[in-house]
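What follows is a single chain, given as structure tokens, in the form predicted on its own.
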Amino acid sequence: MTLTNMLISHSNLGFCSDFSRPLLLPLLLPPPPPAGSSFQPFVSRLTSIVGSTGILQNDRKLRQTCQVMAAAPSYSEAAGVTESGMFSQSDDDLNSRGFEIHMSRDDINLDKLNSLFVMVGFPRREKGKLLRALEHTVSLLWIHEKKSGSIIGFARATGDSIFNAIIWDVVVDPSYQGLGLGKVMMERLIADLVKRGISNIALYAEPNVVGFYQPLGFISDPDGIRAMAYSRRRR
């Protein structure tokens, strides 16, 4: 087994079923205020450092907008993921196209996530350690596709809820894929980690997606580190 490159970003998605990929991770950022506050302690903060200089003191319109920023809404729904703010499709766009968005395992069906996942060249895995696998797990999100009744796409995120989230199982039903279905999971499964004020959130991918991944904010190798993992030694 050789090392492999690490990707980093303020943003992320992936997927992998070994070490033998490229590890994602991206810029620690800070978590974002929780849903329904203001940006008064931003305003606050810049009300004390630009306002020493007297440029907010003097600048009238600077500080009706300081005001204005402080009565708005605290984030959109993807802030801090994509440019916009806002998630490439939205839940209303998918919808009409007969894609239902989940992030819960309930109602989860694992024979057809188990389905998906040999679609993809993943293992089937027992259901019992899967259904234990994603009660462990974070953050997840599946799109059930409501004409065939099937799962045509999974990922998840494991991780100790505070600080780190490691992103897992990202796929998508082959007959589905270019449609931008994993940039709508990723997009969401990333802002319910960021929501939840998680800024360190790592990944595992094939070195033929890495691509896919650098639009989407993530380097490689920052700062020379390297992905490691634990090989046991073959008698």
Second form
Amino acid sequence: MTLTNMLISHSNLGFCSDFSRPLLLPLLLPPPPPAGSSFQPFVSRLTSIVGSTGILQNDRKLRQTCQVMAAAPSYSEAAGVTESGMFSQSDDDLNSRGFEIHMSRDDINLDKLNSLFVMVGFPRREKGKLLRALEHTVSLLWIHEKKSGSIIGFARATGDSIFNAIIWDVVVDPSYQGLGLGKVMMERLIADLVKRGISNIALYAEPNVVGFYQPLGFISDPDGIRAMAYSRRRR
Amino acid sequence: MACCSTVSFLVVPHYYWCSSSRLTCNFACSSYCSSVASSFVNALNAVVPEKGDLRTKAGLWDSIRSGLLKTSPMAVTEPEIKDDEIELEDEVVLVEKVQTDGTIEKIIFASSGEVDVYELELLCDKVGWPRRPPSKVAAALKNSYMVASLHLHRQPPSTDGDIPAPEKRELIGMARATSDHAFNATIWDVLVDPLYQGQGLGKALLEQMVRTLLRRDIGNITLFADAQVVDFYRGLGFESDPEGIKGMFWYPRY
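After the form predicted on its own, can we look at the form predicted together with the partner chain?
Okay, now the whole complex, with that chain kicking things off.
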């Protein structure tokens, strides 16, 4: 793993470093610049420190990476997930259009979630069971529509939090489909899973949405692997 | 159930509560393969403990025990009645065999998750799976909804009269499932020691696992099958690409 890769790997500060790696002299690195500030001082600060150790003085790729990172606060979260390293729509973009991204189950309204499920043709789930399912969900995301106050998008992932994760219940309110919100959710959910170190992310796609997942990096039946489900009908 | 002269096969569910102060019912019907045993098994299958009802069940166990057991008596102690639901733990003896020298061998299925990571590592080596950091494996097992195991128990004949020889236990198979504890479960890492393959143990392991999951009301049981084992799972009641649904993986590493 090159030093460049290490630097752009998961960082909770949105900063060009990974404090868990002793190689990077974490104590010497300055705090991250506020969002929207000019990238020039940031890059020069970093290279002056790192340059003094002689490690990265001439790493052009790193400089470019740091420039992009400083310019787009959402970079490090999307690093390794999207081609550009940036989300297709930033949180700010979405906010300005009245959509709030939430990734905590704390304030989720089960009735509103059930309404969304019903709207897309899923069965309405019993609240106790739904709550239990959410409590044992590794990562989830929901989109709050500010004007109506409803939940218009949802996605979640279950798994062992170490090796494998399965994504379930990816839904967008039909009235809000076609706006790229499904992609918005998937990028963030995957970025969260990748950040947790989960390398095996899978899902079960209905035939009409296989084309939706492919551009996001999903491959169906890799190496001949088949999805299977237990069928009680046959018993 | 099949019988032969030197080996008897019997699927017998043990119902016990995993705690020293709880009611324990441990019965063995070795070398006993008949309709009597099967009806006994059916009767026991019907016995489901209810909260606060354990004292009456103790009577039932006593009468069964006195009538059928040939082995040493087991301790029946008054169970502790807890506030929350009493967990029913299943262990199923899949195979029981008495060797000519008197060694008792049992292959036992358990869904209680007692799998030693180092034993698992040895088992993974045997089937040619790449090694994974033991700490991660331990965490993954802990975060799994169900860890099902097959252990081979060997009890050599007692050389010292009353004192039974220590029982040796070896992990010979495992499977685990992750789940949201409500709607979906996905089965991973199914493996059986090559020495014990071809005996139907993998099938039994999965069958017991599916049964346990269904009993816990998990309606959607899924898995991803390598091409060469798709038929194995079909035989167990799994359907590939149900309703055209495709399994997809994010940038898989082969």
